[in-house]
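There is one chain below, alone, in structure tokens, taken in the form predicted alone.
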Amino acid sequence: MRLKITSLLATAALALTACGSSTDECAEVIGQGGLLPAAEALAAAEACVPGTVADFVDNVGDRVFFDFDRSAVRPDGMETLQRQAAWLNTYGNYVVTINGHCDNRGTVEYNLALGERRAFAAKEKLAAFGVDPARIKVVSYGKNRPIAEQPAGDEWAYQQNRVAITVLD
């Protein structure tokens, strides 16, 4: 028992060192009536600290969605593609591949077609906002590795799927 109670104390030192005390994500390690469990206790921290692959997708975005059939980066994906710039020049050891998605509707070679534009779009604003194109790698899966199950007519899945994500490397 002291052994599990001192491994979580461990823990939330950790934790709660990791994180530093300006950030407010880490206060929630502490969660209200105890310690989060150690596992949760160390994912919390890892996202605090700064520069880390989950720094990167919890606190900046890891995904641009697109329209129907369309490549054109959204005014949203547009914020996440400027958040994406700014914390990529900041941390430039990272260089990333942004994969392509679409919905299961059309045929294979068009939606592979149509994850390489959407691709290439937000790698062409990622180097507008700064980041060396070198950096940026694309990489279109097209229907072929969908995010989420697609039910005929489940328009929140086919949504999930018609993304461009940054990869850190």
Given for the second form:
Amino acid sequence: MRLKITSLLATAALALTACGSSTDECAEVIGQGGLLPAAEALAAAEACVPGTVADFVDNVGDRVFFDFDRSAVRPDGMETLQRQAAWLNTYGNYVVTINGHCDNRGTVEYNLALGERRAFAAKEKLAAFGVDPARIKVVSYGKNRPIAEQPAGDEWAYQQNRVAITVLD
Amino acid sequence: MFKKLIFTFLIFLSFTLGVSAELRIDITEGTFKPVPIAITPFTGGGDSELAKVGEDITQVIMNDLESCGLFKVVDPNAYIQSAQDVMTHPRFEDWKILNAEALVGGLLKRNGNNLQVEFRLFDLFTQAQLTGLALGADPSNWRQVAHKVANEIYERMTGDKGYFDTRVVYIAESGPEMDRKYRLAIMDQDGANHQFLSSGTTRVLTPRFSPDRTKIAYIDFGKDDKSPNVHIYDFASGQASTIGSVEGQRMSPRFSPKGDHLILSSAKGGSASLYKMHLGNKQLERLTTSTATIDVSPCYSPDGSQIVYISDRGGKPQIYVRDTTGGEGTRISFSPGRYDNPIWSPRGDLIAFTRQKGSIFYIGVMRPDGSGERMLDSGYLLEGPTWCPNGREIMYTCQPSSNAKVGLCSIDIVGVNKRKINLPGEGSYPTW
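Structure of the form predicted together with its partner chain, given the form predicted alone:
Once more the chain from above appears, this time first in line as the rest of the complex follows.
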């Protein structure tokens, strides 16, 4: 559903017609040229419209990653949250839910609480950056709703699932 | 629900020939050798319809007794008498030649519309009848009758309560890792009579039986998949209902020993605390008050005087025990790694738990003071232990390897007789 703009190859024509105001990523899409299925092209195009869900996901970044067993926001996550806050302060009509997730190398019950702790850590930072906490809900899925498949020992996949994702409602 | 069974317990006259130490199973360590038992196929006395039921009943009894690991059924091809003859004049000396130590015979009769099953259990050394009963029931309940016979044999020979007629609720899982469906399901402890209790349209987790087994408390994420809350399924009505408002994320609901309230954990603001929730007025009563730690997975001692739970106040999640009325709690787990899901044995003498060290998961037990810690099983993913109602076995989620399907396993508390539960699909998180 949501596509990273950097992984797309869009037709110059489509992107050109879709992008009213072009961010750096939009310029990149336009520059790459090539053929793209209609749905992906549409998503790529939508991401170029400021204030859309796709804009938030692709250009701001909707996820903050955590270290194993940790819920402290890392410097890279801090930057993401700063961008999220700036965006949410610009588009004040959105309310969000932050989904907390954990990798599958843990137990159901403790990880539900750990996921909540991660999501709340993200919420706290957004609030510190000026987003009204009343606009932010938090829900944890623990280890039960992975973002990436997790074969045994795949540290990259585990990393993808130690995450707080800000979802525009 | 099962139709109510009607039992008439008739104690047969025992034809004891001599009194000596009777056959009794006592397992206290892992070197136990199963008792060889001959179970003659229950007969219908010339009634072919009853004969078929008799065969089925015999099969269930054999399966029950072998599955518990305490018995080895002697090969029926070697049997030297029919069940009918065993009931009236068992030839003890001849049966002993087959190396059997116990002998069972049984008869089926019609009693109006009811089925009547009579059976006898003999000790081949003392040549005494250990037990004999007549059980009456609706013919559709023949499996339950078979389980009751197996219970009686098990109880007579182990002193423990039989559990073959008990049921297990668990989370039936299906679909790929990224789009998993979770359904509440129930089955007999041997996998028979499997039934789904929820449709799979909502995410359900961590089911727990009420003490009288008439309800299940669990977490349901709701139709929007983002409203996790405590739900209670009521077997009498076949309906589930939400309980309490969503203030914080509710987790780990579990019934009190009297069934009048739940104990649960609620996460909010990055910490999780334990609460009592009264089922009458739905009032919450806070039990732990830390605003920095995760306190989760609470479980009462059988007498209700203490609570065992998980807290990460020392860094990693560890097991703590505290008085129900208050107190700081005492840490009882100290092995390397992290712990979850502590569950108090119905006998009160042990606490079962999940332990994770590196990439290995364990199911283990320890005494409530933390002494005597033993790991019963280990593997790629093991978690969520639940006790057999008699405190003799533990069932849990087991996935032997990353590629393997997730299923349920059970093991005896001395660490023997591990077996995989027969499920129609994948499953996790049993409550027994």
